[in-house]
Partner chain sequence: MLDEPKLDYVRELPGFERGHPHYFKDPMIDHLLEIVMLLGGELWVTRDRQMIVEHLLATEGKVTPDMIERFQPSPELRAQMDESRKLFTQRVFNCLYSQHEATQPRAFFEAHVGKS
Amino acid sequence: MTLNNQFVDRGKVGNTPALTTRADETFMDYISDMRNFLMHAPYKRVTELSEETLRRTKTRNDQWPKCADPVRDALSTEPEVATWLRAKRTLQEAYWARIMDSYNQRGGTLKQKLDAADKSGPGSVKWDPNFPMPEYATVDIHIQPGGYVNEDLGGFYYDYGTKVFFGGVNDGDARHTKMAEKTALPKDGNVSRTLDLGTGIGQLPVAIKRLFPKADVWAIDIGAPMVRYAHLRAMEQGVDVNFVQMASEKLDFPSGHFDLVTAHLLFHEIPLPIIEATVREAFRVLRPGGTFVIWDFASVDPGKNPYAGFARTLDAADNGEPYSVEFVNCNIEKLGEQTGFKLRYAAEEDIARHGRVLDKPAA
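Requested model, single chain only, the form predicted alone:
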């Protein structure tokens, strides 16, 4: 007799649902260890060889995306670099395949949990099966099959996938907890309503709600699979956050409504016109004296390590992030100031520590 969907719930790893079998977990531990090794041990050597190769071949980091193939072709002539790039990509492909296969074995049960959570609290979720999805949002970000919008279990996949991607440093949402603690507040200290843009699986707003239990905390994402799973995840932790499927460039909130708006790793995943519209919308929905905090990639500095620009080009091409090159070259600080914000920190080390902190003038 064949039993369908009959698997023991193996609980959670921190706040992340465990994979279906012990063998799946063991395989993912191996993948995570290999990625950690690849990201650190050979990096200095790979950087030096890459810079030397790019100088020797006179390869330019020119207009995106035309430059991606020439950069890759040049670096593939250096065997150590080519092997490193291939291994990194292969490990990422392997972990998505195993994660999806593992969760899909009990996909019926997981979908039932999402359906039940839609109608339960604490917190709430609102999504639309007929949401008009813009084309820019349909890419397979991080080469996650289906991206954020096309797989019902996409939130589950993303949760475990980023656990591996962060190499264990975010287990138990530790990274997001620290980020919430470091998030700059309005100068008057009033935090009654907050909004997180591009929330993914809702780790940052949950951490903010824990810091400000009396605040009305909202979070939006363009992907229904993400907000549905984010709500389930927050609900299982007993945290009251409101999740809505919504595009960051067209917020359905009143003007002057929020004290604090945050965005973690959103901007490098949206194209430049959407970046510009999102900054304008953040300004609109903040009250006078409110604060917008952006946690994302550092901007490119042409006077620094030239390999950094090439690395971003290849990461954009190989990691399913077609908009990241635009973002790191767009000078988000200047864009915020042109919108009407005041930049609280200008020094590079302060921005690295606090994120981009943009204050809406109080008057």
Second form
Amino acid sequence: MTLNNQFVDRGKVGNTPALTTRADETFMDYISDMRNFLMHAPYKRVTELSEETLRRTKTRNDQWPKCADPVRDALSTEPEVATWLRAKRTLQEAYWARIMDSYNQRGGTLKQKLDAADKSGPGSVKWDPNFPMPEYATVDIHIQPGGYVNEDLGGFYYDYGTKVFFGGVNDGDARHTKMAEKTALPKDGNVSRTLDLGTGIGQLPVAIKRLFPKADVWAIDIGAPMVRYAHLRAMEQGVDVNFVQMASEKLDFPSGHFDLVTAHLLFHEIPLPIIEATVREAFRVLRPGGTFVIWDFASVDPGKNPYAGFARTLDAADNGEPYSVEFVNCNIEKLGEQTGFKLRYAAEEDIARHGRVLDKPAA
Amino acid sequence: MLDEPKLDYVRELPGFERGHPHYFKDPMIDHLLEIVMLLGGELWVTRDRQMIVEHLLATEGKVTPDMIERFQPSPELRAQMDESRKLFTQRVFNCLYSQHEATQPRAFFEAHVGKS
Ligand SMILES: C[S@@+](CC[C@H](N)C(=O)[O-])C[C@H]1O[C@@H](n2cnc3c(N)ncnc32)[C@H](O)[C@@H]1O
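Would you generate the structure of this protein in the form predicted in complex with the partner chain, following the form predicted alone above?
Let's see the whole complex now, leading with the same chain.
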């Protein structure tokens, strides 16, 4: 802050608005380093130690939701794992707190930007202050205070928060751009209308629009703060995408409307009945021969080692992802096929590379 | 279409409500670790500002809060600052983990959210 109480415009970092002060940004660099040093680097070691500890104490990790507390208790006897968990939680809480404080200092200005963008283009946004918000969607996912739906500036917070989360790997939306480039297309190659589900801040549809400039690109999200910010962000890049506040399980689009539907990291954040309804809705809105691409956590083998996988359980319980365990156990590949899709690739390495590519049979 | 009653169970799931988990038997250890990590951040912020002040004084002969806020280090200076921050965290937290083989960030993300 300058002496006369005005904030200098610190510009952007890639497509993300810079934090309000140099100090906030410096603090975030420290958090990123600490995440690399205390969380990423020891990950293999901590995974092995946790498995040993759970096995030794006969604490099974495969009975969600009952296993969360016993697993946390058992791991409290192994200081290296407990330290890892503490660091993860503290660093996560610290970055949200600092990001929110920072943007809120110029919150008025940022809200005005959203209001102005609501009525401007390129692209568009539609949202409803009286949207009937289902209770499951009100969770503070990733312990982001207010989650995706309850803070006007939630999209700004999410943008910077995921930037820190990816520790540089997604700077300039590099990851989303790469995903768009390798998105499996309908086999006939026709892409004139696309839809992204749970679009967040719209990085994927923006990259898709750049690849298919003639296509009509749509993106929905359940959170008004997300679609409003996504539209502002796309607009500032001069990219024409239509954002709508909408639930993926209840799509307000005609049947057979889209060539391509995508969902990146949506499915592990919705409960099982919503997962099922979303797959049905994606099937309905796709034209025959259209393709649904789901990128998300790998499915877990039902015959898995009951002492492995502590990180998923405690992430679900302590990082606000309560539905993620249901997702990894639901066998989304089979669910897609039961809904009428054909799974294009079944091998684990192919799924890791292409996501779950689900084709709606041509008529 | 949306069968709401079938969703009642979500309220009971761990993680639905934001808890305050601690990971050591004695939660005071959690608190102390947290305090130390946060203090490290505040200390780094001060070091960073000091480096900028020294740099501005040496190159411009003066410094104002505005100049600090607008300051964009050259790529070389940026690399130097990043390096000293890494050294700083490693020195301070060296007793934890440093003796083991490190997992690279990319491998960590691939394990968590899939390949890109
Ligand atoms: C982890 S974010 C992923 C964002 C984005 N796809 C990306 O790649 O960064 C998940 C998003 O799904 C949204 N979401 C959750 N439930 C939803 C639902 N039922 N319908 C539509 N969007 C939903 C959330 O609001 C959030 O923005």
